[in-house]
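A single chain, nothing else alongside it, follows as structure tokens in the form predicted on its own.
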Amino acid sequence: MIEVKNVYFTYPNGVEALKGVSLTIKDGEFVAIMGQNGAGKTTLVKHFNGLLKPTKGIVLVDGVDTRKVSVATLARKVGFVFQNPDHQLFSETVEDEISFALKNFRFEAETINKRVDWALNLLGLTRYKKTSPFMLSGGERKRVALASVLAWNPKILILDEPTIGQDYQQKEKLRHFILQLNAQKKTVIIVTHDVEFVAECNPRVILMSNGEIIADGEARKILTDPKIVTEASIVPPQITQIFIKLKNYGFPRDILDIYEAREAILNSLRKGFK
């Protein structure tokens, strides 16, 4: 479980990125954290794995002061995935960067090598197995950057912007590896602005702005409010606008996405043939 108290950030040059942020994300939730640029999003979740520390409140991680443990022990339960790949990755290889961790976190060498097979096949990186991840594109370097956490199974996995730089296919294997995780309870947390892939996974939904939480509850409810997303800065998804415009004609506003639309257009179909 993740605890945040009434945490206040303020970073060096004196800007506040935080105002009494208080929050519980129990063990097994898949979370979006969503908003526009600066509502401190990214300054959030860095606290959950000790990147940064509250200047006020605090922050638990199963019931563990972050304020009093080093990153590197909060590692090995939370993995967190940068938005930009290139302030992660550091190694000669692809192989290298991925079993990094691994080695540091004392795997036995058998499980390292299975472990870091795994996560080049899952997300299709095999074959740059002995290549620079510097000579790979930006959307493969986020995959290389995903792998390394991957690789050793952590409880709590933080993605930030993890669409970034995929193309269709990739966001649908990590739409479906995300949705597969949270099934074996792990926790999920994304930072994304994303608002199409989070309608497709249709997690809790956390709105922040200006460093306060401005909505929290289930992605059905919080993306298909128009007054909330727009308090917020962002677009309902092109599916919900369609809706929200059809309501009059006694259509649901609150679709996510093109399945539940069929079925509504479906359901007015048969209620006319009546």
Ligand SMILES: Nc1ncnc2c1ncn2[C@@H]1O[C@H](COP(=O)(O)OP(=O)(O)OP(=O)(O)O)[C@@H](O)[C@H]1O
Given for the second form:
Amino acid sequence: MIEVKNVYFTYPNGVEALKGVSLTIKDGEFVAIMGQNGAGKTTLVKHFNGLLKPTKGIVLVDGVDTRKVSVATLARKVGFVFQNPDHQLFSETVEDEISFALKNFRFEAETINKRVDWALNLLGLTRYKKTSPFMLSGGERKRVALASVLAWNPKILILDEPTIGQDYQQKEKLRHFILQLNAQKKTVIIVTHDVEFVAECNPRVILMSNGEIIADGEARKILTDPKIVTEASIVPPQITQIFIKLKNYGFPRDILDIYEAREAILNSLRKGFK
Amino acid sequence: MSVFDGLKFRKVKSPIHDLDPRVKFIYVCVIFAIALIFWELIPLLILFLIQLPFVLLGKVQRQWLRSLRGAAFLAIIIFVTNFVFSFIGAGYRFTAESLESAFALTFRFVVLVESFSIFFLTTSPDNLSLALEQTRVPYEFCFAFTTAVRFVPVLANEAQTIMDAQKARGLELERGNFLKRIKNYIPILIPLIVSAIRRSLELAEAMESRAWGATKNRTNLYVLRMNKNDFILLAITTGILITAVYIRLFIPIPSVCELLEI
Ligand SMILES: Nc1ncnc2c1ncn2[C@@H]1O[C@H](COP(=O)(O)OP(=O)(O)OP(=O)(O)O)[C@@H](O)[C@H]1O
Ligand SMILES: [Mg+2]
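Having looked at the form predicted on its own, could you now put up the form predicted in complex with this ligand?
So here's everything in the complex, that chain up top.
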């Protein structure tokens, strides 16, 4: 469980990136943090594994104050995949890259091998096991970074912009995969601008703007509310926009994905035939 | 990173900012040279003090103080090593002279930092590049130089992010003995170097695709011209230089200890 209590954070250069943020993320929750560029999303999630310590206020991870423990200790519990994979890749082979954290956490050699193979397989990287991570494409490097964190099976997983640069198929895989992790009672926190992706997952959405939380609730409620959405400078999914425009024709306006849209259209067609 | 902040240019309107970078550069070089020909405390102190008006005129006191604070660590090391060696040299005796000479050498370093920081704090990279160009340095080199200067803070930022990313994967920089600690920095250095190289290649491609270097004879919108203040500074600089050389050659410099008769 992550508890954030009235947290303020100011960068050394004086930028006030968080202004009184409070929230609780329970075990097993699936949360998407959204909001415009510079809203403070990355700054907020960096507090969850202790990379940043609040200037004022307190952050508790499973009851432990993040100021009192090292990042490495928290990292065992809280996995964090960074926005840009190039900020972490350094090994000669993909395999070494993935085992780096496992070695830091002093896993046994045998477990390490097993975990590496598991993670490679999970993200479709098995054929690159012995390849240099620097030879891979942008999307593939991103997956290596993801695999290198998943390998130690953290209880809480934070993904900063996981869908950037992924093709449609990989994105679908990622979505299934996140839902699957969540089904296994893992806490998943994603930071993203991808409304379509969020709509299809339907998680709890936290909207940020200017260092503050301006809305917190079910994706269905938040993404279909034109007022909230404009305030955070995001655009509802296209399918939702269509249904918002069609509300005068008796269509429901809280449609999030094409499956719901199909149902709604079929319903009204059936009514029409009668 | 605070050291870099102490050298970062900020646009302010001031007579010092408006000076020709070439003249300012000559000034810095002269101060530099004078600091090296004196090893007594009093002239170095004077050298330190005569630069303060520049700091105040340039309205960069805060950043300037920060750069001095950034240099404090090195200054302390210089002081301690000098003091310890003269302590040993004097036959394990504590003397006021050795204290004074350690202070003097520390001040020499402080003066160097002071003049450099005045220069970089009050000279925009663009003007610097203009100055280089007008002294007939090929444009490619000017450009490379200013880009490098401009990317230093970016690189410092990136180093911080990389450190965060590796800490998030359980890397503990302060773990293990001396050798192990150096090894701990490999996961930081490699991504830093790789991304710097990648960035420079991308920058080159992006610039070439925007037709960089298409015209061989570049002209500049702004041209540096010396005006009154520049000549005044040049005169002051020459004055300082002549006085300093004269003092060095013909006037014996008393030490503080002698003056106080310790
Ligand atoms: N290392 C830093 N030093 C100083 N200021 C920073 C730093 N990192 C971020 N900021 C500032 O803090 C604010 C919040 O930044 P943050 O990275 O948290 O935004 P974000 O919501 O993640 O944006 P994006 O969608 O672009 O990733 C911004 O105004 C940014 O300029
Ligand atoms: Mg971000």
